[in-house]
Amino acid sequence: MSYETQPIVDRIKEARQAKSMSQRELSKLAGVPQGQISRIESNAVDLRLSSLIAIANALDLELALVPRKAITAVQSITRQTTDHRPPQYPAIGKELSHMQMALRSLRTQSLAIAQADEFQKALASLNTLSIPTDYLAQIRNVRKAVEQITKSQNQMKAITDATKAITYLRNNIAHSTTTQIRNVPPKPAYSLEEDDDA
């Protein structure tokens, strides 16, 4: 494999690991044999464009041809969106991870794919927030609802309802964080009056 493809291979592996996804799970989602994914990640085979597109879609990545002049800007934006994951309380992180796994399970069964994409976007926006433990029960309820979607009579409605719930939750968390920040009185960088203790 040529040197130019190494960053692409590295990015695929990083994206898969960031989603706590096994090669087998990625194989099911992308429709690419697990052995092929292993060879791609270990740099043992040339990456076919069709495989790259399928893998990228399964990892919620988008392929794009970018003008060389814009590479630095695109890389900067990509780092900001992928590296910014605020620390979560362990219980919250566990619930979000289980929710992601439930969503992957839903996608492998090819049920309500468009609605699953909308839910994925809502979940990704929730992941950009540092979530207080006050929201643990609500997140757990949404996770349980997502896990029950495959058993639902109307799966499209069930995932749409779960998407609305996670979006509402995300907005509440973002609003409460903004309110807390606004209520902190600003500290002056310096004071015009100095204490004359001397």
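Please give the other form, namely the form predicted in complex with another copy of the chain, since only the form predicted on its own has been shown so far.
There are no partners or other molecules in what follows, just the one chain.
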């Protein structure tokens, strides 16, 4: 739509994808219909301020008016507090995404908030590494375990167990990659899909 709105709209879309949320999931959190989010992200509409604020807040973002003089400083801070994930093999990336989704749906049900926070930290730590495909099977197992937590009798224990598994994995990977140089995920030179972030 309007040329000036593009950067804001793009940042919304990137933020949602960085959290590996679906439009529908964001829709529920923000109270904005999924169809509307679709139109917004494709920049087909000039959305209203209330919608923008609702969506931004659902993504843990705040809308701010920054003096022109201060924008470089603000951008710098924003970059620092935004986590940049390293590239991952697609299969690995999916497993990580699914774990984050499972964690979020857990948060809406379970009361084990502190444990969920711990798990989130462990997962974030794992997310800083480029993970070799060797670990795919192990990660998949952890993911399945995480997705079962909901149905578990003792959710608290199930979460802490998962956290331990993740932490263990992370340490293994970190160690192996520092010892021997691993090849980095493929990173195709071009992609037929729209690319996530430059």
